[in-house]
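In C-alpha cells, one chain follows: the form predicted alone.
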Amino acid sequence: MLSSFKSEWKPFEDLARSFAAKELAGKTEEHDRYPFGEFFHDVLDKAYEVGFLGIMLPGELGGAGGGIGTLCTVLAALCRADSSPGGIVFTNALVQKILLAADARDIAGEIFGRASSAGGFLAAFPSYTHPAHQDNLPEYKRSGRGYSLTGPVDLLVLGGLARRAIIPARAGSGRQGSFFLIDLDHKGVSKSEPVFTLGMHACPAVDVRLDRVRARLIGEEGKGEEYFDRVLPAMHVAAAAMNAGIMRGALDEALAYARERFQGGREIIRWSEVSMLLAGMAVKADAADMCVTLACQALEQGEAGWSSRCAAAALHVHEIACEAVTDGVQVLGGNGYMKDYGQEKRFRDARQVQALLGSVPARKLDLIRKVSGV
C-alpha cells in the first residue's frame, strides 16, 4: 500500500505482491515449521533471481540500485504475506549498507558481484543487536598482516545459510568496535543448531563461537559503531515497513473472516464490537504506511534532522503493529490462536520484527539522549 503515496514505487510493489501470491500464499504455516521442517530454499532462490536480495546495492556491485523507498515497498509487500522472507531481505540489505557506509566497495564486489546463487549472495549479521549496546562482543587481535576474532556471537541471522558474515568486535576491554568479514566455513567457527525464536522461524539465526578465526577489517579500525549509526535511520524505517506489511496482512485476514463468519444470524462484521476492532486496525495500518512513506521521502531527499525522527517513527509503528495484530487475533476469536490461521504467526512475528536493531528500551533511551542532548 506504500505505492498509493508514491506511484514510482508501484512496479516494485506489484512485483513483490506477485511473488508473494505465487511463492508464499498458502504456504506460510509450512514455512514456519522450520527448524523442525524443511527450509524454503526454492523460495530463496527465486527471491535472488528477481533481485530482492540486493535491492539497495549499486548495479555495478550486482544489485538493483534502488533506494530506501524501494526496499520498504518490497518489504511491506512480502511481509503482508510472510515476514520471514522479509527478514532475510532486511538482513542482507543491512550488511550491504554497512559495507557501503565503510566505503568497502571492494569487499561488497567480492561477496555480491561474483555470486551466482542465493547462497553466495547472502551475508550473515546479528541483526537483533546494536553493537554499542553489547558487552560480550568477540575480541579481535592482529594476526600477521590481518586479524583474528575470538568470542561468542549470539543470534547470527542467516548464519546457518550464508558463507560469510559481518561481525562486530572490540579490541580487548576497549569500547570502540570494528566490523570484520569472516568465512563461516573456517575451522574456528562453531555453530549451534538453528535457534527457535519467537517469530520469523524461516529467517533463521544461530549462535556462533569464534576461536581465532581469520578476519578482514571493514573500513577503518575503531569506526564500526560510526558506520552502524550511519545506516540506522534507513534500516529503522525498513524494519517499520516490515511491521506495516504485517499489519496489512492481519487486517486482510480479519476482514475476510468477519465477512464469512456468522453469529446471531448475521456476519460478525455487522456486530459493532467487531467493526470497532476492524476500524482500529485499519486506522493503525494507514498511519503506519504514512509514517514509513514520509520517512522514506525525507531520507531520499536528504533532509536534515531526520535521524531521530526515523527512529521515533519506527518505534511508533512497531508499537501500533503489536496492538493491531492483537486485535486481529481477537476478531477471529478462538481461531485466532490456531496455527491453521495466520493471525497467531503475525502476533509472534510483529514482536520479533520489533526487536530488530536492538532492544526497544535501549533504542528509546538512545532517542531521548539525542533529543535532549544529554
Second form
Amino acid sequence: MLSSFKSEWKPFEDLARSFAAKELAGKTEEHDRYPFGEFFHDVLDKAYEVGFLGIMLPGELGGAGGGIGTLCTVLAALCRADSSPGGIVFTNALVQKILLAADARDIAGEIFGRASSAGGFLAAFPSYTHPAHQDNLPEYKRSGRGYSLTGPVDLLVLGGLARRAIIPARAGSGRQGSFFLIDLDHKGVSKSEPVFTLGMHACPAVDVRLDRVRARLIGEEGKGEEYFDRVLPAMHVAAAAMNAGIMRGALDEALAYARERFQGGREIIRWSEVSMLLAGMAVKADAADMCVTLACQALEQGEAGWSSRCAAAALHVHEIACEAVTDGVQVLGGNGYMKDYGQEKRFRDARQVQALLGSVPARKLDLIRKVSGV
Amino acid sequence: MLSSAEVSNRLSGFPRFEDMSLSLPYAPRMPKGMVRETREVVAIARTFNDEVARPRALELDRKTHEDPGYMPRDLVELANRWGFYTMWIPRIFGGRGYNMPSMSYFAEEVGSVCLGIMNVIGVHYLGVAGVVASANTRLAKRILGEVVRGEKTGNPCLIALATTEPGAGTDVEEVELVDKGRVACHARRVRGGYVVNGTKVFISMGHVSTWTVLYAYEDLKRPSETTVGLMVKTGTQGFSFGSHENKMGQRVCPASVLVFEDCFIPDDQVLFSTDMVRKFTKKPIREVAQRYIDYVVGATRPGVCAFGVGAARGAFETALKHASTTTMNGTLLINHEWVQSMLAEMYKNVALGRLAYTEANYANSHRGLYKILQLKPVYYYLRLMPQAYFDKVIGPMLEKDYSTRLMGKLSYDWARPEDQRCCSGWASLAKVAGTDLGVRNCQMAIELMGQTGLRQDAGVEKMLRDIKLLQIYEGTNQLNRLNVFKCLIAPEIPQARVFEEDR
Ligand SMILES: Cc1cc2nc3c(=O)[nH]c(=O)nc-3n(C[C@H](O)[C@H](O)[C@H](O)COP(=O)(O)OP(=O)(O)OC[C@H]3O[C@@H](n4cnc5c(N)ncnc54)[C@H](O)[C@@H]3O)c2cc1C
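Rather than the form predicted alone that you just supplied, could I have the structure of the form predicted in complex with the partner chain?
Let us now look at the entire complex, which starts with that chain.
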C-alpha cells in the first residue's frame, strides 16, 4: 500500500505482491513449520532470482541498486503475506548497509558480486541486537595479519543457512566495538540447531560459539558503533515497514472474515463492537504506512534531523502493530487462534519484528539520549 | 447520624453497595477452615509445579510442534494420580471436596508455570460445573461417581463440555443471541431418549474425556426454549471425533471436533430438558436456560481469570529472573530504575487480577452456584462427616426425584435475579480483567527481555502464545464486556437494551 503515496514504488510493490501471490499465499503455515518441517529453499532461490536479497546494494556489487523506499515497499508487500521472507531480506540488507557504511566495498563485492546462488548471496547477522547495547559480545584479538574472534553469538539470524556472517566484537574489556567478517564453515565455529522462537520461523537463527575463528575487520577498528548508527535510521524504517505490512495483512483477513461470519443473525461486522476493533486496526495500519512513507521520503532526499525520527517512527509502528495483530486474532474468535488462519502467525511475528535491532526499552532510552544530548 | 432505613436507601442506589464490595460483608462469614485448606492447595500446586509442570512444560510444548497429533494421556494419568480430578468435587458426590474458591489459587499457581497443563486439569471442572448446575442429582452422582472410581482404579474419567458449534460460538453463550443464530446440533425426541445430529468444535479435552456434557436443541428455530443437556459417553455409537485443532498455544490441551450422527442418548443420560425443568419451576424456559448458562460460566470465568493471573505471574517471575541475572551497560537490569518500575507494574497487575477473582468467588460463594456449600454449618458438616456416611446415607437420596426437585427449586425457583446478575457480571468482569492483565504482562516481559524473550527455551514467548486463548474462550472478552454491561450496569438504566443493536 506504500505505493499509494509514491507511484515510483509501484513496480516494486507489484513485483513483491505477485511474488507473494505465487510463492507464499496458501503456504505460509507449511513454511512456518520450520524447524519441525522443511525449510523453503525454493522460495529463497526465487527471492534471490528476482533480486530481493540485494535491493539496496549498488548494481556494480551485484545488487538491484534501489533506495530505502524500494526496500520498504518490498518488505511491506512480502510481510503482508508472510514475514519470514521479509526477515531474510531485512537481514541481508542490514549486512549490506553495514558493509557500505564501513566503505568495505571490496568485501561486499567478494560476497555478493561473485555469488551465483541464494546460499552464496546470504550473509548472517545477529539482527535482534544493537551491538552497542550488548554486554557480552565476542572478543577479538590480532592474530598474524588478521584477527581472531572468540565468544558466543546468540540468535545469529541466517547463521544456519549463510556461509558468511558479520559479527560485532570488542577487544578485551573495552566498550568500543568493531565488525568482522567470518566464514561460518571455519572449524572454530560451532552452531546450535535452529533456535525455536516466537515468530518468523522460516527466517531462522542459530546460537553460535566462536573459538579463535579467523576474521576480517570491516572498515576501521573501534568504529562499529559509528557504522551501525549510520545504518540504523534506514533499517529502523525497514523493520517498521515489515510491521506495517503485517498489520495490512491482519486487517485484510479481519475484514474479510467479519464480512462473512454470522453471529447473532448478522455479519459480525454489523455489530459495532466488532466494527470498533476493525476501525482501530484500520487507523493503525494507515498511520503506520504514513510513518514509513514519510520517513522513506525524508531519507531518500537526505533531509537532516531524521535519524531519531526514524527510530521514533519505528518504535511507534511496532507498538501499534502489536496491538493491531492482537485485535486481528480477536475478530476471528476461536479461529483466530488456529494455524488454519493467518492471524495467529501475525500475532507472533509482529512481536518478533518489534525486537529487531535491539530491545524496545534500550531503543527508547537511546532515542532520548540522542534527542536530548544528555 | 442516619437511620438504618436511610442507610439502606442510600446503599441501594447505583452502584448498589451489595454489588460493589463483596469481600466486605462476605469475608467474615467465611469458614476459617477454608484458609487452611487453601494454604494446603497452594502448597500442593507448588509441589506439582516443581515435580511435574516446570520440568515438562517447555519440552511438551516442543513435542507438540514436532508431533501435532500429540495427546496428553500421560499428563492426564499423572493429574489423576495427584487427585486433581476429584479435588473440587463435593464430598456428597464422593470427591475430595476442597472449597471451590481454592481452585482459583491452584489455577494461578499451576498457570504461572504452564497454562496448557493447567487447562488439562481445569477444563474437567467446566464439565463438572455443567453437570452440577443442571440440578440433576441422580445423574451427577452417577457421573461424578465414575470420576471418583476412575481415580481409585487409575483409569482417568474426565468430563468435557460441548456448546460451541461451527456456526455458533458467541451465540451459544447468551440466550438473547442464540435464537438469532445458526445452531445446528439437533436433538430429536424418540422413545426412550434423544437422537442427536450435529457437530461441535473447539471442545477442550474432547478426545481424552470419558464423558461429554452436550448441548443440543429440539427445535433449531427456537433453541433457547428447547435446549437439552445430554451426557454422552465416549465410544457411544454415532459419536466420533474429528480432528483436533492446530493451535498457537496451550498445545498440550487438545481442542476437538465432535461429530454426532444419529447418536442415540437414553433418557437416563438426559441432564435436563424442558420437560424435566418443568417439574421444578414454572419460570419461562428461556430464563432458566440463561440462569443455567450463568451458573456455569459464573463459576468458571473467575477460574479463567485465575489462569490469566497465573500467566501474568509467570511472565513477571520470568522477567524478574532475567533482570536479576542480565546486565545492560555493565549494570544488572534489576538496578535500572525503568526495570524496577516495569516489574512493579507487572506485580501490580498480578495483585489486581487476584483481587478480581477473589471478589468474583465471594459472589459465587454467597450468592451463586455453590453458596450452600459455603455456609459454615454445611461446610463443616461436609468436611467432618465420614465418607461412608455420604456414600450410604446421602448417596441414595441423591438418586431420588425429590432431590433433583429440591436442587432445582433452590437453584432456579428460589434464587434471586439480582444474585444471578451479580455473580455473572462479576465473573465476566474478573475474566476480562485477569486475561487482559495476563496478556499485558506477557507483552511487557517480552519487551523487557529483548531477544532472549523471543526464544522458546526462555519460557515467556510460550506464555504469550498460551495466554492469548484466554481472551477468546469462555466467551470472547468482547462478549464478556457486554455481559458486564448487561448484568451490572443495564439494570439501572431502563432504556438500555443489550444485544439488540440497530444494524
Ligand atoms: C482452544 C479453544 C478451546 C475451547 N474450548 C471450548 C470447550 O471446551 N467447550 C466449548 O463449548 N467451547 C470451547 N471453545 C469455544 C469458545 O468458547 C469460542 O471460541 C468463543 O465463545 C468464541 O466463539 P467463536 O470462536 O465462534 O467466535 P465468534 O462468535 O464467531 O466471534 C468472532 C468475533 O465476533 C465477535 N462477536 C460475535 N458476536 C458478537 C456480538 N453479538 N457482539 C459483539 N461482538 C460479537 C466476537 O467477540 C469475536 O471477536 C474453545 C475455543 C478455543 C479456541
